[in-house]
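Next up is one chain by itself, shown in structure tokens, the form predicted alone.
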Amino acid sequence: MSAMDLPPHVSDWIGKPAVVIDHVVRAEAGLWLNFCAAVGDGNPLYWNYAAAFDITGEAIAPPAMLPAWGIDHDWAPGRAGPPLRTLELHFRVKEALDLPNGLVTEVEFAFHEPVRAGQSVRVEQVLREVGPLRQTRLGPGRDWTIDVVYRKPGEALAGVQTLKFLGYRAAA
């Protein structure tokens, strides 16, 4: 199977939102607080609304917390099906492919605008391209690429993760 035979479904997803997570999580200071303190980030502007009002308008979430924002809990009221599992359209591309392992080859986040308190965030998982069937160390696989892109409410776009992938049938 070459990265032009792929499953129609498969081809169906790329360049468009095929799994999206709906403002699930709002931002709040005490859990991006926590975060910094295990980090050690004492960033006036997670932790200083005073110096955070002067230099942005108000307080600012981490950046690097943006997809803390994007997970679906794995419990909520009235679903009717499994929640989401995190990278959901990985998951998937690999059970189309019949590549039961994976691994991430590399991550890039372009941040724009910071999620304030209160403010929760649209995720869609985009699947940019797929690499044709390749032998690896590892087995026979193949590369794929996913844009995780993170929208504050009215569409403002607040991040876009990108992650490439191997997915691979181990050797026998």
Contents of the next structure:
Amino acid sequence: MSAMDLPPHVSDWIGKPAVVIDHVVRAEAGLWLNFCAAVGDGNPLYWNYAAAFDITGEAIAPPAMLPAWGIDHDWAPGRAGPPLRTLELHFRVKEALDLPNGLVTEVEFAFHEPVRAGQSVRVEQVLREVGPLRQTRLGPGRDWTIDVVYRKPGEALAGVQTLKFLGYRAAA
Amino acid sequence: MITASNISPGVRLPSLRVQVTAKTIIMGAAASRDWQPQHHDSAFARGEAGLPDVIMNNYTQAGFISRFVTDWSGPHGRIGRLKLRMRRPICPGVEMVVDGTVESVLATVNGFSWVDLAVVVGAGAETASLAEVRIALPATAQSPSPWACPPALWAPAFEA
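To test you: the structure above is the form predicted alone. What is the structure of the form predicted in complex with its partner chain?
Next comes the full complex, this chain leading.
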């Protein structure tokens, strides 16, 4: 249940795909191995094509990296204007509610079909609910929840991510 | 090989210890393609965002937790669900310690069993995050890998 004091355009975002990011990045091993190196993950499904062949058919991207495939390149030739931001809908909510800062307080992933090299995803961001204005430790703020659905070509479900945010205005 | 038949509730996973530096946080944010300034810009984090320093993003935390779990399970372990509650930020200069316990071994379906794990991410003396992980493990050493499960039968988001 969302708060009743929301701007009408924020209320209109609730329950439907308000931001769609359509196949902006192709997964490739060079990108996902950077992530594996960052967290020290030596799972052979990501690194070793021979070992992965027997288990997953071919190497796969780390499931925890799924959201990265829905983030547009920070720069692209010929593009007018900036890219959509990471979790663009979250930033639109922050701006609409005049809450300059935001933190993820909870994230839940349901992982389905793994992403493989050469594949891309279609991402739908859906605002599920927005809570009332409240005083937080960081300043006045609100909580909101966004669902992000990731689909591979052919509509195969790659995963669903549910994020809970705190948006706030830093106390002076 | 870890299978559902050779674990039971209460089994503890080997701890993962990571000395967190600015590089740890920035490398994770960059590799997950997350360019929000609180993950790489210390001045922004301390100033405009009111944080102690740059903070580890949730994707990097999920990556460390996935590593922690599959280091234990081996590659046949297939994570179906990961829920992460962030209580305190993880900043440079702390030792991050990831601990986990088998909470329950659920029903066997299609040759694999769902196993729920409780995971705690400590940062120094504090609990930074709590996680719940649901992983599919082969029911026995002779069972098929959960990765062989047809997509239509893969349903990790049920309520236990």
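Not measured: the values here are computed from a predicted model. Positions refer to the first chain, counted from 1. Just so we're on the same page, rigid core means the largest C-alpha set that superposes within 1.5 Å between forms.
Relative to the superposed core, R79 undergoes a C-alpha shift of no less than 2 Å between the two forms.
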